[in-house]
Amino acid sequence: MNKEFSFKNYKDFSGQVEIESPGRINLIGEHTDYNNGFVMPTAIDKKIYFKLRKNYKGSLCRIYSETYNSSFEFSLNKIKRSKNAWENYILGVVNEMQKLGKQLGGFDCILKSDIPIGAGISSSAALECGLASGLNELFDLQLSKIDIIELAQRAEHNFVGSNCGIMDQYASVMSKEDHLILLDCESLDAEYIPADFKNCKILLLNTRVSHSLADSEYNTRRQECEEGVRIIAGENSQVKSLRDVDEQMLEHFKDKLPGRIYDRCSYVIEENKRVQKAAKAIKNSDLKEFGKLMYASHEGLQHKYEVSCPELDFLVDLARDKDFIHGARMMGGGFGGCTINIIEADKIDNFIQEADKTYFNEFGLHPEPIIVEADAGTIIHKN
C-alpha cells in the first residue's frame, strides 16, 4: 500500500471528513423489524470513527482499520466480494451507491472502533452507515439520511447476505441523545421518548459466545415468518406481513400452520404488543412494568422464536431474582451476544462480580460488562 497508508504513520492522516458512527441497543422488539413491526432502539456511546479524504488516484480506494491493523484496497470499476467479512460491509456500501448512479472518486479511509465485535450491538450497521455518511459528505452526493439508511440495509442484504430489517441502520443514523426511538418499521414513523431510567443504568453483559447457527438461523427465522404470511394471505389478500395479523386471525389458522411456524408468528405478534406497552411504561416512569415486558420478551425469544442459548438464558435467570435489576433479556439476533439489564447504578459493581464468578463456574468464560448510554446518531465533522 502507498506509504501514506503505512501502519507506522497512520496517526498523521488528516481527513477532509470525519464521522462518528454509533452502535445501537434495542430495549425491546427483537426480530420484529423485518416483519414490519415495532422496535425500541437507540444509538449508544460506543462508536466507529472514520477519517476520509479524496486521494485523486482515479478509481483507487484504500481502507485501513486501526482496530484490526489491517488494510485493503479496491477499484471502483471492479467491486467484488471479499473473503474477509468486514470488508464486504465497505464494498457493499460503495456498490449500492454506484447502483444509484452516484459519482465517487478514489478515496482513502482510516477507521477505528470501540464497539465490541460480536456483542450484538450492531457494529455492522455503524460501519455501513458511517462510511455511507462520510462518502455522501466527501463527494456531495445529496443523499438524505433515509437514503443512507436504506442503501446500508441493501448493502447487507445484497453483499453480506444477511436479510436484516431496518432497525440497526435507522438507530445508528437517526437517534437523539438521551432518547429511545419507538419506531414503526412499516411506515418508518418514529417517536422519540426520553430515556428516563431514574436511578438505573443500562448494563450489557456480553456472553462472549457466538454460536455458528447465528447467521443461518437468522435468515431461516425470516423465511419461517414469510411462510406463515404466505399461508394466511392465501385466504386474506390484505395480509402483506405479520403486521397485518392479530392474535385472533392467527388462532383461526393454527391448524393450517406447522407448529414451528405458528410459534414464530405468535411470538412476533405478541412482541409488537409488548413494545407498545413498553413505550407507555417508560413514559410513565414505570420501570417495574417495563422490566416485566423485557422478561416476557426473553421468554418468547427463548421458547417460541428459539434464538436464545444456554449462556444468554443463564445471565437472564441470574438477573431475575434481583430486585435492583428491573428487567433483563437477550438482545440482538440471538445464539450469543449480550443480555441487556436495567440495573440500579449503585449495585452495578457487585452484580458484575457475581455474574463474572457464577458465569465462569458454569461456562469457563468471563462475561464482558458494557455500560452504555443513549446517544446521538451519526455525527459529521467537515475539516
Given for the second form:
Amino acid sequence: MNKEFSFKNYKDFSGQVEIESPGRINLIGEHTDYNNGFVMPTAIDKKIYFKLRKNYKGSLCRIYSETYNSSFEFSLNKIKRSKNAWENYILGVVNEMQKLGKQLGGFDCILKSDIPIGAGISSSAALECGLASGLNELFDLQLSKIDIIELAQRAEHNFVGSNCGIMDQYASVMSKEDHLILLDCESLDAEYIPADFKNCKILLLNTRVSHSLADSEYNTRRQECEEGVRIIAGENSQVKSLRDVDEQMLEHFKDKLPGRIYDRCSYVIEENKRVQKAAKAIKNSDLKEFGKLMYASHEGLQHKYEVSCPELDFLVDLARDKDFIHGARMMGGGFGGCTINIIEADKIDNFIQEADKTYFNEFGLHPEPIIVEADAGTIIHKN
Ligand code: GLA
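May I ask for the structure of the form predicted together with alpha-D-galactopyranose now, the form predicted on its own having been displayed?
Now the full complex is given, and it begins with the chain already shown.
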C-alpha cells in the first residue's frame, strides 16, 4: 500500500461522493431472471458504504476496505483480472466503464460493509453497483440507473465469471423503501408492491455453508435451460426463452427433452406462475397463500432444479410445521447461503433458539439469524 494512502479509517476520510449500496433479498422467483421470467426482490437495510474522491495522481486508483482491512491499487491503463476475488468486482466495473469509452481519472475509495459475505444476499451486486454509482457521480459519466445495472452485471460475467441474471443489480439500485419489486426480467418493467407483512418480519437464517459447487452448478443450470429452449425452438421459432413456453407446450416436448432438462424447464415455468400468484396474494394481504407459494418454490428448487442442500432443507423443514411461520424457502443461487422466513414478530426469539439448537446438533454449526427490512436502493450523497 502506498504510504500516502494510509487512512485506515472510514470516519476520517473525506469523500467528494458517498454511496450507500444495499444487499437484497428475494421473496420468490428464483433462477427465473436469466430465463426472462419474474422475480420479487427488494433491497435491504444491510449495505456497503463507500467514500470516493479524485486523487489527481494520473491513472492511479487506490481502494481500501475497512471491513476486511485489505487494500490494493491499480492503474487505469492496465486493468487485468486479480487473484483476489473481491478486487475483481472493482476492476470489472472500471473495465466495463472503459469499454463504454468513459473517461475516468485517478481516484481513492474507502468502503465498509455490514452485509454478511457468502450469505447469498448479494454483497457482490452491492459492491459493483455502489462503485459504479460512485464513479458515475465523481466523474460525471452520465450513466443512467439502467446503464449502471447492466454494466455491473457485465462486470460479473466478464471479470468474476458468474453468468448471473439481472435481479441482484436491479434490486440493489432500484428498490424503494418498504416495497417489493415485481420485476419482469424480459421487459424490465417493474411494479412496486407495498411490503406489508402485517405482524410478521422477514428473518433470514444463514446456513453458514457455501458449497463449492455453487458457481459451476449455477452456470450449468443456465446452460440446461438454454438447451431446453434450443430443442423447443427447433420446432417453434417463436420461442426465444422459457418465458415463451407454457406447461402445455412443455408437455408436448416431453419425449424430446432429456429428463433432467425437462425438470429444469418445468421448475422455471411453474416458478414464474408462482411469482405472479404471490404478487396477487400479498396485494390481498393473504400471507397464508403467499407462504404456501414460498414452500412450493423451495420444493421445486430442491427436487426439480436441484440447487438446494441438506442444510437449507433442514431449516425449511423446521419452519414448515410452525403455524407462526407463514412461509420459508432457500434464497438466491443455492448450495448454501440463507433461508428466508416470514415469521410472526413475537415468535422470532424462540424460533431462533430452536433453530440454533437443532441445526447445531445436526451440522455442528450455529445458523446466523439476520432480521431484515425492505429498504431503498442506492443512495448518493455529494459533498
Ligand atoms: C444469484 C444471481 C441472480 C439470480 C439468483 C437465483 O443471486 O446473481 O441473478 O439468478 O442467483 O435466483
